[in-house]
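One chain comes next, on its own, written out as structure tokens in the form predicted on its own.
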Amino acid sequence: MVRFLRMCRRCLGFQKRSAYVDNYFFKANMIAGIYMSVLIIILELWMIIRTTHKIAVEDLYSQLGYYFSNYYIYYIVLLTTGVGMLTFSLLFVTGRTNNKFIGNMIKWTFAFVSIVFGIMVSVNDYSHGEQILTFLTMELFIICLLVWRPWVGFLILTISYLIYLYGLGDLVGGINDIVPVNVAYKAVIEGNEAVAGITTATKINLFTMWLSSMLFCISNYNKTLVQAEKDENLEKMNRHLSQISVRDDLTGIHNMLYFRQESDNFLRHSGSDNKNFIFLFFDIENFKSYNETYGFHKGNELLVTTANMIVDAFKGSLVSRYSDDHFVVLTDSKDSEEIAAKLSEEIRKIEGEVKLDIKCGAYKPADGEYDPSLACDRARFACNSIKKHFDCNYRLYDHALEDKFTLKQYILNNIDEAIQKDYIKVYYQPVVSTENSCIVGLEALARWHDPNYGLMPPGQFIETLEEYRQIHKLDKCIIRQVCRDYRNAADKNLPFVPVSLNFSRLDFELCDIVQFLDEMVAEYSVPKAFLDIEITESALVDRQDLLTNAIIRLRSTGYKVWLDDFGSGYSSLNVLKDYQFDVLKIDMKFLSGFTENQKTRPILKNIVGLTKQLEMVSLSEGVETKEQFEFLRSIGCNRAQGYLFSRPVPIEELRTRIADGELTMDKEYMIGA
């Protein structure tokens, strides 16, 4: 029953509207007023020059003021409020007007006029016999090509259809001297008075006039209505959209597709002023330790608080989130420096168990220079330049940044390049035993013979592979060279020995990896035991759930995988208890103090005893001296790979020093003669 009602309320227009749709039902009349306006204008000029041809072709100028009386005042006050109408239709149309109350003003004077003009003429009509098809038409102008609530609607018709039923003298009280004069009706005379009233045929054509202009009423409202809300959810939407496309989600500041327009804008208005603008980048230095502390809610408001503490900061820049924890800012400040500084001091104010602080990078654009992300690339680079420097928090791109940027760019933009023609090469550094200082395996490294860098070691070109998510290129380009020169030592029946490749963490995030060292396996005929899998202790440490099922499918398919770098990281152990790995590989930086640290000797010693109670194998990197080698073999190490027995060299030169018998191989692992 509630609902009925409620239904009801809505079709006869007792509902309230909304701003949206108020609007909606305005314009939708201002532009029904401009056909019906234009209409109307033309018929009553045609009327007053039809009047004025009769009144002269007929001589009936003696009748002048019946006319007036009659026919000219009706056209002439109709004519002038369809001007009226028609010219704040146009203003408001064409957006030079939106004063709603004089509109709704000559819209209620329009329709009045319209009908009563209507009821006049039709009444007059009527009296002579005629047609009451101006009051009918008048009616239908203002009830069904302008949209009302249907309750004003029954208003405006039961009332004007009763003012014109008095008017033809069939109401009690209304006019008694229209007789009219019709076919189907005769006057009925009694003695000299006539008898006023209209047909029972024209009682039943206007009460169904009436009836379905009603319906039309209702009917014209409701689909109007709906129309109107419809319309009025999808600006809504759009506006979301709008909003959304413009601002971050958590923050609420702008995001960078904001940014970069404006920016842009920014720029290229600012002509020769560019100089004054900098770019800055902002970098919450461990934030990613303060979600894991904290958990990801308590993360979200240090997001929150600190981009409001940067657009408080920079009151009327350009402020936006970047992404993850890095903001951007554009701005004309000349104390971007101090701001820093001030900023850093509030976020160190947070911190509890974690070390908190804020680095920025800023760059400032050259005269002519009107690329965001090109600006936005090297403030964040020179951002990164300071990372873990804990004296300082900004810096300034310069000369010396522009060099590695440049460089960072050629690497980019050249990697695709470089596979495809072969430029990048592997190198092989032998791993041997400690039993017999023969070589047991190699393991595969990246260089870049670059045309115009020249010979490039990995640790300028791997590092901004993996931070713009392209290593796994370099990767799968590895990978199957290694196994090419399996494959033609096998048909060459040269020595060849077991190849351990390093796997990225990003190599599982940004392709099967897994999927294609079989494919290339399979496409070369290499045994599984001749690939070995190196993965970075990190590596686990960050993506734990997407590196346990590689690593479970690459040593059920045959491969044996290695734990590198064991050591650099702070949960060693736990990787350990967790993961079932072949060869423990340990880290470099154990032997970096080996002769001035003396804990390095019983640390080593258990690590080695660590790997013989789980049953792997140990092997040490980083081995410069005979002394740190002897040292490895007296404490049980299988392996041990460095510098004193060989650095990385190309497949050639290692086969030279084996041939010569600089190097040694050892017959157990190896194929060939």
Ligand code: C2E
Contents of the next structure:
Amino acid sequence: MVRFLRMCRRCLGFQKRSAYVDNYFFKANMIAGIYMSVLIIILELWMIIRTTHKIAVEDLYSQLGYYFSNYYIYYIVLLTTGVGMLTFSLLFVTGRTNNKFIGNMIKWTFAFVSIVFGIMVSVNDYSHGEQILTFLTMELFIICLLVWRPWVGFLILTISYLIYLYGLGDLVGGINDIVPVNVAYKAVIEGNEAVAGITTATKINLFTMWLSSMLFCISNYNKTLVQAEKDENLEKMNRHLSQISVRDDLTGIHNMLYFRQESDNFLRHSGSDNKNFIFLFFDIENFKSYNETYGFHKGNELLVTTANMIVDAFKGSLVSRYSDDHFVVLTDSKDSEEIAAKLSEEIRKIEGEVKLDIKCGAYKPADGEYDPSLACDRARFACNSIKKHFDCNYRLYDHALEDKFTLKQYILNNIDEAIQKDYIKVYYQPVVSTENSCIVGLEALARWHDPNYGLMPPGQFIETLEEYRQIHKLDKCIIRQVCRDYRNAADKNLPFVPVSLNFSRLDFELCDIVQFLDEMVAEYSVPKAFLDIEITESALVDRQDLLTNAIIRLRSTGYKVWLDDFGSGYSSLNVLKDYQFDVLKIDMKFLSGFTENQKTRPILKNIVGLTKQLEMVSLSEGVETKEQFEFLRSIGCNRAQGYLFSRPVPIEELRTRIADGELTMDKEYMIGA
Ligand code: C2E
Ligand code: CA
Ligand code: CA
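Now show me the form predicted together with the named molecule, since the one above was the form predicted on its own.
The next block holds the full complex; its first chain is the one shown before.
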């Protein structure tokens, strides 16, 4: 029932309308006003010309007053309101005025004058025995072309019809007041008694017209209403979309899309002021550990707090969230270094187990340089260069960084070509048994032989490839080469020992590396026991399903999985608790302080003991002296790797050294021969 009433209220136009819908109606009416007023103006001009012509030809002097009071005055009034309506509507649609009050006044005047004109002319025509079309035409114009709330339409229609009927009736009632009237006239001719008023047939016709106009009014209103509401929703949606497209979901500050657009604008339109602008890149130090320690929710809170802190510190500048815990600023402030120091001070005040800090890299764009992406990249590069430098929290991008940055760009631009042209080579570093010093395994390590840069060790390119998510390309290339080396050796009946491959945490995200490994193994007919996988401890700090599953998958398929760089991070023991490994590779930092630091020995002894307990093989990397090797043997460490035995070398060199008797492969571990 309530719904029905609500529907009726809506249908009849009694409901409250939003400002948008109101405007929509107003606009619709102003556009309709143009058509109508043009029509009216043409009609009235035509009537004026016609009447003038008639007067001029027939009775110029005698009837001028009569014609003026009976015709001209209506035409002129209607013409004037028509011109008024047209002028206002045109001003409105061309955006020159938006005054709704005046617009509505004009609309109402126009409607009123049109209807009054219709009534006058039709009553007059009727009295001459002519048709009553003018009134009906005007009604149709006003009710059907303009959009009214149905209840308003009802009032206009009904009142004007009643006045009109009254006019006709009055005329008939006061028969012969002016001139003979249609019905009365006919009645007289036919010898009947004159009927006061109009015939029932005319009344029925008029009622039918009234009803059709009313129904049209309702339908027109509702159609326009639905359209207006649809438009309003679309507009709202659009506004919402454009809002979210420039805002960062989490922090509510601007996102990079906005930053790129606006900074580009700034730089292009700042002219010589360009020199004063500086790009800043902020990175929260230890955010990852904070997230792990306090959880995702707290991590998000920290991001919001930091975002607000940066926005406050750089009022009036462009501030956006770059990604994760990174923010960028474009500012003309000359105090950016001081502000960055204050921000760092503030963030360090946040109490807790994890020591937070914020690092800032800065880049001043050169004259005429408009590329915000490159500028952010350089500021970011400067920022990364001071990561883990506890005494430094601000770094300006300078010439010293420029060379490194150029190398980074070079690596990213050339990695595909380097792979394609075989510039990437596998070097093998032996792993020996502490029992007999024979080779029981080889670690595959990447080298880039570049025509411009010469021989590049992985330290120069791995980090960049990881940062820009290209590392899987390199790792796939190494897998393929190792499998190919195996096949070549097997085809020549040369012996080989298992090779361990370094996998990046990102390999599991960027591609299905396990499947790729399987494909290569199948393509080159490699026994699975030939390949081991090294996963560095730092990859495993945050427990991820992706990695857990991958490790389980690798082990169940027949590959051995090694934990690389054990002891290099904070959560080494957690990693041992959460995952199962075959070999534990003790980070070389334990051996680097071997002679000076007396604590090293008991620590190493304990790690080796723990490894045994957990039924894993222990391997120490970075063995450089005989003394170290002897110690490792004495504490029961199973394997050793380091410069003492060999640096990483190409396969041919390794084979020459084996052939020379310098190195020996352990028969027990040999595969393929
Ligand atoms: P890592 O896996 O810890 O590899 C051991 C690194 O220590 C190698 O450096 C090796 O040359 C070096 N090394 C070996 N013995 C000694 C020693 O006695 N003393 C000293 N000071 N260093 C020694 P490299 O080849 O420069 O590799 C550096 C890192 O690059 C590797 O560390 C590994 O994390 C990464 N890496 C190398 N190749 C690849 C690869 O194909 N894929 C991926 N994802 N990472 C790779
Ligand atoms: Ca390794
Ligand atoms: Ca290592």
